[in-house]
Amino acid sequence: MSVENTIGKARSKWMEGTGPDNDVVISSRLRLARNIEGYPFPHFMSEEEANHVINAVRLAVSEKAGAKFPVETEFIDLNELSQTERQILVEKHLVSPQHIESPANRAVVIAHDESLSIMVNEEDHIRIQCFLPGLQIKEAWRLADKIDDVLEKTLNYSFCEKRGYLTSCPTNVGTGLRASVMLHLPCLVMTKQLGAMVNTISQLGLAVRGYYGEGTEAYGDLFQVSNQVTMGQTEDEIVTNLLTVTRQIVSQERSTRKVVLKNNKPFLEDRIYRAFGVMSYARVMTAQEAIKNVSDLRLGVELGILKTPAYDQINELIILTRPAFLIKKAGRPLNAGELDALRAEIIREKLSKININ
């Protein structure tokens, strides 16, 4: 699988629309932060030291080191990609926005099915990320743990018997583990219950963030829920806590959907079919308008008002209409008006092939 295929297609493993509780949970992600003993953290490294880390990771994931990953991977030097191509990796959640700000001396390892990415020289030397569709956070943890074990056969991690894994940011010290789920919560937003829920969740050591994580907006009623505490709990305790809270959120969103549908069915049908109509015929559409309409289309499927499109088709629409993908498709820079026109065209084309009923 080539780099061009990764940046040329919109779908990733986490977008399949399968897995447990997939009517509410879009995807599960587990991230492990690790650093190599004897090297400064990335922000303090020299160019030579950064290159040493890249070469060490490159060797660790190669067949020469005897690496036996459960998935096939490709090593990508970020400096060899264009700005648009790097941004596509962000849009697909394979790297963070911070990772592409200064691409020199930075790299990423990506699985062919994109269920795994390993950021090299981001905030930490190594950030292992595993992505799966639906509520599969335990499965993502098992996959990340296997990858971690393979890397540790070659790499000597910075580890303290008292504090655990040492990381650039103090909030990651300990397990270095961040577990998160991406949720679609339109009815909790609609009924203004989300604010109170966020307050409750924060008291349980979890955080609610926007679509691209910390400091980002909640586009299309999509939210990320993740752990805030990495020290003082085992990895299994962190994962179990997130799983328990997520199941409660799923239950509350589902029960709210039933109430809203019972009391406001005409309003909901109008909202959903109106979104479909706009998406089918609009000639210009902003990114915010697109994701709002895609969210409403998904709500129609979740409520049983619509039988199609499938969840994977809806998830693909989100990525296809992001700016970098549009620029890649056009093959040239686009101004805001051109982006909005091409976005509308792609949405019309995709929906024309789906029998909405």
Second form
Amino acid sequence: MSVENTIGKARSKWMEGTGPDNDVVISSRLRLARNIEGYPFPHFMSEEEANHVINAVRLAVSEKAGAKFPVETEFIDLNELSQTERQILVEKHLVSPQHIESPANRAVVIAHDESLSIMVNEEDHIRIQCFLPGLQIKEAWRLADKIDDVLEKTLNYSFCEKRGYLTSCPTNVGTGLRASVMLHLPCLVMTKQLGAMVNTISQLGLAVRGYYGEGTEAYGDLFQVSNQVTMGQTEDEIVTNLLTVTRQIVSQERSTRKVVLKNNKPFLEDRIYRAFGVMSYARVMTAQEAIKNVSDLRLGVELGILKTPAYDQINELIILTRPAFLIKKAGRPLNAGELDALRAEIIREKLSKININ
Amino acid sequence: MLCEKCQKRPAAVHMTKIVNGNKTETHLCEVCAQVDNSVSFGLDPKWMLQSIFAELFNTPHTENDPSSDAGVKPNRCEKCGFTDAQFSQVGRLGCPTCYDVFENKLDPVLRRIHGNPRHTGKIPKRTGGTIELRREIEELKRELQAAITSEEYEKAAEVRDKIRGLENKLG
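Taking the form predicted on its own as the starting point, write out the structure of the form predicted in complex with the partner chain.
Once more the chain from above appears, this time first in line as the rest of the complex follows.
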């Protein structure tokens, strides 16, 4: 296993498509923000201090320091990767877009199954991120908690009794914990019920936003729900709150699916088979169109109208057709038109191997 | 000219981008331009958050809280040199010590964001020291009070002994 492997393959653990409630919940993600005592926060650090932090984390995750992770990991200096390779890490959600804006003095630790990544010198010195398929926020918290304990054996965290883990931005202070779930909600969108739900959810200290796309427009009916408050609640309380609300949304989406399927089956079948038809024959496809069609294909499987492809193949299609992945595959820079053509080609090729009936 | 993206509405936003000498031109209608990330109308959500922080940070608090003497407090962190003016600009603090230095101004901000500005979660195992123990004692003291109020004296005695045991550990 090497960096090359992470960048070369589209699959990560979270894309396996398994896990509880996988007909609605695509993945669960949880991150902990931590800082090391005695250093300014990354945005206010000298180059030398940034290097100290990188070396300290490199030591903390190495077996020499006795670090025993439940998963095997690799330490990657962002400067050693090309811009396209760094972009692929973003497309796979292993690092944030902000992390690669200035790659100097920044690093990432990635588990081989990609269920864990640790960003070094992003907004905080350390950001532990766990990423699992389906509704597994509690499991993600357990994993992150363990990793946090391993790092704390070597590193002195900035911690104060009153304010908890101190972070660069006051919105993360306390537990430093941000948990989120990625949800596929085509039927709540179709029946225009989501708007009212978003209002209720935000009153419970949670935020809802579209996963792809900006503002109110969410391509592919993919949404992210996450906690806003990080202080004054225990980690278990935050996780349980998100879990409870997510279960409610899941059951709403499921019952809406049943109703829509009963009343509008021909309309739904048409939408799903059209997506399949376009994906099987299109010659040019934008990223936005691809996500929309993949979402419709997924809906077909969720409703039992299509028997295949499996969820893991669907998740892989989204990542495979992101711009940096396409450029990596082509092995040269592509303009917008070339990107759209290669995207269509890859989707056709993948779908030709799938027998939907 | 029609919008490049939707091909329906007339193009109203014309953008020329030059990156390393490569010139690209984009012509979009107002609707598509708002969706397009590369054309910013100054509504960056991050920027909004920062300006809200700045507002909260600089608002004098006349309620009965100790921050009314904020004027005499230092506006520069002695450890890292970060100033409160910089916080208003970037929405981030300079170093962990800043939390203490700017405490009076920061606490109302934390209360607005989190409601309860006191950490109740995880404590680092190695460096957390006696915090866990002290938190447990506090919890037991509340239990003791409740037991006394409800006149469960046997239980109260039990809890009191537990508290003594833990306090001995603290030394």
